[in-house]
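A single chain, nothing else alongside it, follows as structure tokens in the form predicted alone.
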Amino acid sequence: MLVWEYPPRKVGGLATHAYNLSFQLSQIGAEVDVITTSFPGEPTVEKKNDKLIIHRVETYNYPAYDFINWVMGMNNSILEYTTDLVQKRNFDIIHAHDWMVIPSAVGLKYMIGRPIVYSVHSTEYGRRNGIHGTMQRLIHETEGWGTYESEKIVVCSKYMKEHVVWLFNVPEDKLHIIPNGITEPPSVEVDTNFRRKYAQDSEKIILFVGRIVDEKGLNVLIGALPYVHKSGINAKLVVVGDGYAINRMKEIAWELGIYDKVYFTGYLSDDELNKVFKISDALAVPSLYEPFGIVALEGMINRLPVVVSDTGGLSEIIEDGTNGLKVPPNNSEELARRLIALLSDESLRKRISELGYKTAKERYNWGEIAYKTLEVYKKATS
């Protein structure tokens, strides 16, 4: 299995999902060996259990003067150690993750002579609304020789299998659609004290968790804010994540005049984001490009109540009204409506909260998400 992210190296929702899917397939009876980044302080072999073992490339000490020629180092320092590795163990499949390792993984398929796998979780396309510049032309078509040497290709909604057959004519009998999946986090006790980091007592708290990336739609958020107050409830946006867009956010902010009800928090650990998840009273998600969605599944699983955009994976993952609230788009109007209804309504955010949660515990296991995985490997072996 190779990914470029893997904990306690963590970007984005790719390395949890990893992280997840490696370790219940040890579970069921694969023996699976992961080929990710070093990190700091972290062994180059980890064996996790008899099933899993994880092995750390090192991939800094490639000199790279942009982010493109990074990832090629990255990829040329995966394939020296993936040759060594080769020599002793047998494989039958390489599962590759997203876009940044396709070049090893196709030189491993000729090296070794086993299929491919290919987990498409997102596209350069859709997170960019199109090919704009060199760099995008580069990620798309690798994207795209991705799709072609894959055996099999697993994505995680049908949005995302719709979109991949359309963007690289791909046979529509060569993608699965395997859902990301979520996991009970553990009991957290919350104090008052706790909650005074991020609000006053007589502020409720919207959450937002993310990359601060222009398609997960934060500009859309902070949009709502201004008449979430005007409605006459006093909230408070605990903003968590970080990337490129995040000076222009709090620019945003400052132009709204609502600078000081927005707290940008950065990176959190999973035990303060698992403690800030339950000092909210609702998660948006106001994403104008979506494949799936993990972070809704974060906020049912901790029994907050979620709006979000009606778009992509999160479509099927809402039912409106059911169990959370979908909004238009780049509606920062509409999305201010339904958080009002929830901020206003303790009866309409418990019974949202419950039924966000059952649907989390019982569509989205990672036991059940391994057994599909399993049964592509077979399909793509057969």
Contents of the next structure:
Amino acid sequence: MLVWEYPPRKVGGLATHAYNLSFQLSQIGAEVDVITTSFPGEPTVEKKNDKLIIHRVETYNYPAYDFINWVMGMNNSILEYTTDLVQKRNFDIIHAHDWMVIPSAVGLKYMIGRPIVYSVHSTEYGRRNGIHGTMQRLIHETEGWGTYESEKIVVCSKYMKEHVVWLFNVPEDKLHIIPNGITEPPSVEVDTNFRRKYAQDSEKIILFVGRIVDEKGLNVLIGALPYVHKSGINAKLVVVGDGYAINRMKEIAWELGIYDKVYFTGYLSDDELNKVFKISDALAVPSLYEPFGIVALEGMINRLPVVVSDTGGLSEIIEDGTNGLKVPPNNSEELARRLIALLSDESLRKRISELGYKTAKERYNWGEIAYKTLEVYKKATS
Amino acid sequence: MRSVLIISEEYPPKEIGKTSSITKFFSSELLKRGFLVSVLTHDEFNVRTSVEKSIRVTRIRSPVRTFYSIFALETYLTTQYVREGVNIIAGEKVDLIISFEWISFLSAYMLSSKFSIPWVAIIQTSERERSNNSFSLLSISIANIERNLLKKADIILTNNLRTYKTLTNEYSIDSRKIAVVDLEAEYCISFLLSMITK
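Coords for the form predicted together with its partner chain, given the form predicted alone:
Let us now look at the entire complex, which starts with that chain.
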């Protein structure tokens, strides 16, 4: 399994995904070697259990002046490392996660003659709403090349399947939909003092968790807050995460006169975030583009009622009015209307929380996902 | 020993530096000595396999057409050299791999390692000399490719003492496997073959 981030290196959701998938695959009998990048203080080779080995490849041999060259250096390092590894071990499948490891996956494919299964978690076209520059074009082409070289492609939603078929002209039967999974967090105790770190006792907490980039639609959520206040609900928006658009988001909050009602926390540790889920009253996922929407599941597994944009994978997870609420994307007024409905009706909040929890627990468990992934491996090798 | 695979970024008619003519010289001389010679090279605008004066020449292109940097190009070309190299090796028993300059070293190493074929690396100048010790990040990366991979080559040929010194002093490569020879002299080929036999 090739993946550029793996715990403890966690930048986006990919690390958690790769960790859970590799672990669960090892639990159902697959022998998994994860090839990832080095991390300070972590061993180069770590045996997690009898069937799961993590290889952290040193990437600093190839210092880079920008992101693309860093990726290329990483691929060089991985190919060098795996050339030695495949002399000692036999592999049946090369599972590549996202475009960043595609050159390594293809190099390995031809060297050992085994098929690639390519998990397309998102596309450059989707992330940036089009292809606008040289760097993006290279990423887009690499993604397309990956779909061509792969025997099977895994996507997380029906939306992504249609998107990948359209974008790269891939035959439909090459694609398999396997949703992302969620694990139940450890139970934690939170008290009033902890809550007071984030909001006053009189304030309801609306939570946003994610990278602060354009496609996540945080500006839409900030724009909804004045409507919520106008309805008489005293609410605080807690924004967890960071990203290139953070200063613009702060400016929007300032211009709307609600800067004191939006708390930008930056990145939080898993433990802290887990507690923040517990003290919040609603989770908003106002994304403009969302291949899957794992953050919605994180809210649901924490029994937090969610309001999501009716877009991408989110549309498939949420059944409006049952396990969450859906709003048209990029519409602050409508988002505010649904948040007001949730925050002012305790029984609705409770009902949606319980059904959301049930959905997350039953439909998105990693054991099931690992089993489906193994089936795709079998198809790729047959 | 009957068959040799040569990997080189340049081969006539593509000619940017001296590599093209040296590659041509090696392939012709080995052919004269009874070798079956296959050349793998890069040409974005002329992708094909042809037999040219009894030498099989396979020209590949990058699977990603956007040129971003030489480092990115090297990564993409490596996959294609490996793909075609595996095909060639599968079709005939290749006894020796010769690769020219840093851009072909990773693919040569991968093929050599996978199929246990001796690998001769040829380097006219190191990145240290080309960049005049600039130590830019790109230059460090290329130098590290040379350093890491040349350590894994079985034999290294260069044509000047300056590069020899860089390889031994700065890259810490075992001097016993490096030879300084005129890369376009006939004796160079005889010398190489005698080294391989040893």
